[in-house]
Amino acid sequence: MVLDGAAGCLLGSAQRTEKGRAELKATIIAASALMATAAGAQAETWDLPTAYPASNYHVENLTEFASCVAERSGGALEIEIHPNGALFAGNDIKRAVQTGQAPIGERLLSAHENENKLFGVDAIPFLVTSFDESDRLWEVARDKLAAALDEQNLVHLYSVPWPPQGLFTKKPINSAADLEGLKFRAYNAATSRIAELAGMVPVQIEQAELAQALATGVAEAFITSGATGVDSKVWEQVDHFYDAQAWIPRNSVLVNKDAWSGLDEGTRTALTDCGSEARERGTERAKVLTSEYLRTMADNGMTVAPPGDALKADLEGFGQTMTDEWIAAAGEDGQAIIDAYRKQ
């Protein structure tokens, strides 16, 4: 049987149409598979525990950091912030990140000085008393700290300073002799050592527990920043803040090394870039807020003043003792950090 020209033309057209439909269907299936793969990549969420309340500037900065990562990674990585020790207590956060219970977390590194003396470099009293000095110290210490953290399955992403540390008390303090016997809230090795040198009784208390500890008499004095004072509304329990500017500790954002290695290069770049911006943003915010915290405490009835000459001399004496002790314990790496910092 032979088809005439018109019939053959119609059949050829129908065949082409079927072929086109098949190709279109294959294209749609391939596109759907690609979209499903992309959606799967977008589904990854990291929990980030922190010990501080949502109103604290560190946590506000973390929230902005998380938004930046979501945007820069094209939605490949979402970070959910868990403030106020809700997911892990402050003292457990670093271990949780090390072991992969949390892929990322924020922690005051000096709280773990018992693991490695280098972690306490930013808590040596009176070594650093300004934000510029804090940045300089961190620059010379960063590589050695990163190497120490790498051995613990951690990647150091960025750090942000607290305001300078001062002394909170329930009574006037003229010299270190007035501190003897007080129950002193400690949060790291440095604050515990200050308590010992001043004849106080150190009590380990995380920030989330501070207000209750003061109210129940578990703590009577402590050294921390104005930020913690305002967050905890300490004026309800203490009357005096001595702006000693004793040191400037830093919070560090740490990433589990295995989780870091599992990311693609673009997502790691997003974390690194957003972390750099968070460091700069958080530092500038700390500078602005320092005076605001002092004003807030004064407005709520606290006596806010620098330490008197005798108290300042006593605290600086503790600082020199602790610097010598830290260098001896930290060894060559610690000595190299201090030497490099002092040469700048």
Second form
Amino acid sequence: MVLDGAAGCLLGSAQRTEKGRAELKATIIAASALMATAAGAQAETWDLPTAYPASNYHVENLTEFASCVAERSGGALEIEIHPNGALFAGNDIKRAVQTGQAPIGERLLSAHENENKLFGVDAIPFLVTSFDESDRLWEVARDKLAAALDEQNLVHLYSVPWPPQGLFTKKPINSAADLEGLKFRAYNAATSRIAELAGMVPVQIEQAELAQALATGVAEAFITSGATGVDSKVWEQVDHFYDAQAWIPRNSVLVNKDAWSGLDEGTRTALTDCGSEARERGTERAKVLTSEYLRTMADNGMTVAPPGDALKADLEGFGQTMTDEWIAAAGEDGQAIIDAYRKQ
Ligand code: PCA
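Can you return the structure of this protein in the form predicted in complex with pyroglutamic acid rather than the form predicted on its own?
What follows is the entire complex, opening with the chain shown before.
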């Protein structure tokens, strides 16, 4: 009743502008959150969609993040994780959070490089080749990425790296010429571009559909991490993993800005603190798990080895082309990130 009255007054004065409407929405969310906690009523629950299975370390980490938030917010905010693209398919998660269909979500930002070139900074081949370099690149890119996301009604909470990316194939690959004509599973713009450069046929497929795409012959080669190789039990379909360590993409946890503004300061602090702990914990796990994934794939009969010299040189050539293309397309902000990274 009280809220209705307040919302009614606000409507009169604020509805004339877009900004006014957004502020009104935030005010209502804030008011309901306040009333809920003040009255000791039910805690707010946020759905968190992710594209990856519950057993994936990113998702296990999200689950620990959710427990941390529940505890530190004194029970004011519960986060329910929805794995495997079940609530929103991977490619729809970012938009769902932008529009408020989900208040929070986890997404691979580089899959949205078509919206803003900066989102692909962590998928430039051979720019970073270690976890420490990935952290350094993220450090210099973070503010610009956060500003770009802010314009899309998103708050960037934290990100966690995947293990380094390598090439999975059915047959042995000695150089890029052996890749020609293959049906190649891509998961972002950068992987599609590699396919084009190598004369392969790219097809965009989320991890949740990878095993089926391989089983039905829709895809026969791909670049990803050992984590995804193990999640999808790819040894049932492919025999070779070339550990090219080509780049280290990251999953980002994004929050809808109106939902964020609607929280009290204590709950926001809980999210920020639990987020930075999750970033550190997830990064450490990625480091430890990287070699375990390679061992699991080898134990299941795959040939796991570094790429040979010719293949390595070809992949590095694609990397050079793509670095130049990225810098040209990302403008001043992109150049500033690369300069800052290389200067360190
Ligand atoms: N796995 C995800 C993205 C990067 C990775 O290592 C995937 O293949 O979809």
